[in-house]
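The data below hold one chain only, encoded as structure tokens and taken in the form predicted on its own.
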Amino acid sequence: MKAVILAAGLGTRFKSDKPKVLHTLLGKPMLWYVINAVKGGGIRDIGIVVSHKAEEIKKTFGDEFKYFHQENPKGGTADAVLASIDFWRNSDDYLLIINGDSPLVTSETIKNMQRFLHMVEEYEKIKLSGVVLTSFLQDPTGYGRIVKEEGTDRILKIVEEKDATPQERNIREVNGGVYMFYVPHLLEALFKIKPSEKTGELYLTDAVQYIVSKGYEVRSFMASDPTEIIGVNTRWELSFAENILRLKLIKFWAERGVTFHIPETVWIEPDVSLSKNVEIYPSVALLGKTKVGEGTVIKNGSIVENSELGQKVVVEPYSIIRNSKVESEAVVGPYAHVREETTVGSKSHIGNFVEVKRSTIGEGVKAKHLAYIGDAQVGDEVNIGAGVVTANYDGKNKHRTVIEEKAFVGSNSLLIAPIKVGRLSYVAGGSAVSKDIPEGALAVERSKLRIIEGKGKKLLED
């Protein structure tokens, strides 16, 4: 089976210069979800019909797929399918047709539609001409209505809302925009149907009525979840669909042993991976290809992006971890920032208002307050005092700081890179150090304290 994804719509109701199908839900383009559903349904030969800013779509999804250009994006869904005719016309199989703005359709539904076709053929000895995904909606406004033979799942026709009679508008079973057509019958129908008298569009739904009129059978397949058929035509519908996807992801992980506290506030993206006994607190954002180990706790307002957290890590409130790795039993935060290719070793503590960038932090390191560690290699059991700064940039180039194991760097010290602080060495608080410190040495760099009697009072009173 081949698949054609219709992604040529102008999306005028989006009021956007960007193609509608490239608008994102949970960090992924809308079309990404449709492609994934099709692939997950076992279909690998995929054509995408494009029109408006086609090059942007091609650039986003690459050359894995075949692209077909619809000359008139207002020509209608049947016209869009005809644009891809060279891709499927010689097939003697079924063709999946799905709208590119249907991100809630699941791969399981696509698999089940295929099974349904085979079961009807096997047990009823009928080769269906088509199957259409449908659902019942309390408010069917905006959707095509499914007109069926009474008491059966045989579809007689699909009526677009703008063409429906008052009686047809009362029908609550609606078209989900996912079709599987037997190619020879679809091909004949597409060349026989006529444009709508009201809009001038060629409707794919009219192919159903034509196929039925020739004595063939098209049946409905009910979506297991009514939300699957929801299309995205406006920014508000985008938000609605995004929220459904988010809650589905949270439910997926909750059923696998993850605790979400106030889940309606949590942001989670599709490539995130969570282990059992993870706890996620309110207003947390988990982005990109983040991976979280068993027993880890991520507290209020924290952001973790494209990072790996080991087992029993604690991320204290309002911390940010990006493109980094935090090993088991480490503590990050509160209000810490770990970024760009940093590794924090096990049982280390990166604390209040500490920023770490492009650094390797060993095991059992303590940097609990107000420090900046950039382009550094910090050994095991090092203590970084409050206010410590590794001065890694000279205005042109970045330089490395090496602090070997069990060294102590006192509060408000400045380490001017490139520099090496030896094992078990001690940097006295308030020192500005620009030379390497040997193993076991004490480094003190301070000007002599001067106390001038009465001068302070005079300055304050002047």
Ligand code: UD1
Second form
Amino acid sequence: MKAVILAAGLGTRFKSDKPKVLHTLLGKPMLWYVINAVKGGGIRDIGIVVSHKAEEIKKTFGDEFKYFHQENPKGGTADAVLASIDFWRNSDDYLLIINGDSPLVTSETIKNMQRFLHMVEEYEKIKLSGVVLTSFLQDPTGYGRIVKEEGTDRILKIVEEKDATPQERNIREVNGGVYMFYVPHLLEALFKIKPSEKTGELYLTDAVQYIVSKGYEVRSFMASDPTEIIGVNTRWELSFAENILRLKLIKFWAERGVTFHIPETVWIEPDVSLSKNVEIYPSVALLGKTKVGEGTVIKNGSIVENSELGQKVVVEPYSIIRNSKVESEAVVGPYAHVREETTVGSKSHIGNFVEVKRSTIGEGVKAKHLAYIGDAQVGDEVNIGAGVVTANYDGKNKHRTVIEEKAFVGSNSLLIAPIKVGRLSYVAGGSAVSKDIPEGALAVERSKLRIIEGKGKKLLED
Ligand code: UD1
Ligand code: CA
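For comparison with the form predicted on its own, provide the form predicted together with this ligand.
In what comes next, the whole complex appears, and the chain from above leads the way.
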């Protein structure tokens, strides 16, 4: 079976310069979800109908797909399918047609619709001309209504809301915008569709009535979850659909042993992967291809993006970890920023207001307060005092700092890179160091302290 995704509409109700299907839900474009559902449904040969800003869509999804250009993006859904006619007209199989603005449809449903066609063929000996995904909605406003033959699953026609009679408007079973049509019957029907008197558009949904009038059969297939069929026509519907997706993802991970505290506030993207006994506190955001190991806890307000956290890591509140790796039992935060391909070794502690950039931090390292570590290689069990700064940038180039294992870098010292601080060496607090320090040495760079008796009191009282 081939699939055609309809993504050429103008999306006028979005009031956007960007194509509607490129607007994102949980960091992924709407169309990404539709493509994923189709692929997950076992269909590899996919055509996408585009018009408005087609180049942007092609650039986003690449040449894995075939693109078809609909000349008139107001032509309607049947016109959009016709734009891709060369892709499917010679097929003697079913064709999947799916709206590009239905991001919640699942691959399970697409598989089930295919199974349904086979089952009817096998057990009832009927080759259906089509199957339409439907759902019962509390409020069917805006959707095409499914008119059926009493007491059966046979669809007689689909009536768009604008054309519906008051009685038809009362029907709560709606068209989900996912269809499988037997190609020879679809082909004939598409050429018979007349423009809507209300909108001038050619409605794909009108194909059903024509097919049925020729004595063929089209049936409904009910979505297992009514939210699956939601169409996204406005930004508010985008927010609504995104929220449903988000909760579904959270439920998926909760069922696999992850605890979410106040899940309404947690943002989690589809490529994130969590292990069991992970605990996520309120207002956490897990982005991109983040992977979290068993027993790790991520506390309030932290953001983890494209990063890998090992087992039993603790991310204290309001920390940001991006494109980095934090190994088992390390502690990051509160208020820490770990970024740009940093590795934090096992059992290390990157604490309050510490920023680490493009650095390798060994095991058991302590940098608990107010430090900047950039372009550095820090050995095991190094102690970095409060306020330590690696001066890695001379205004032109970035330079590396190497701090060997068990070195002690006292508070408020400045390591001017390129520099190497030897193993078991000691940098006295407040020193600005610009030369390599040999193994085991003490480096002190301070002006002499003067104490002048009585002078303080005099200054304060005069
Ligand atoms: C459509 C269905 C409606 C169904 C609903 C489900 C028709 C006539 N109506 O209504 O029965 O309940 O979806 O969400 O099909 N598109 C094109 N070219 C066009 C027009 C639309 O490619 O000329 C694309 C859009 O980009 C969109 C999809 O087709 O992805 C559906 O079009 P839209 O205008 O949103 O149809 P609805 O009014 O939502
Ligand atoms: Ca729509």
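The term rigid core refers to the most C-alpha atoms you can superpose between the two forms while keeping them within 1.5 Å. Positions refer to the first chain, counted from 1. No experiment lies behind these values; they were computed from the predicted model shown.
Participant: For Glu453, is the C-alpha shift between these two forms 2 Å or more after core superposition?
Facilitator: Yes; Glu453 is a residue whose C-alpha shifts (by 2 Å or more) between these two forms when the cores are overlaid.
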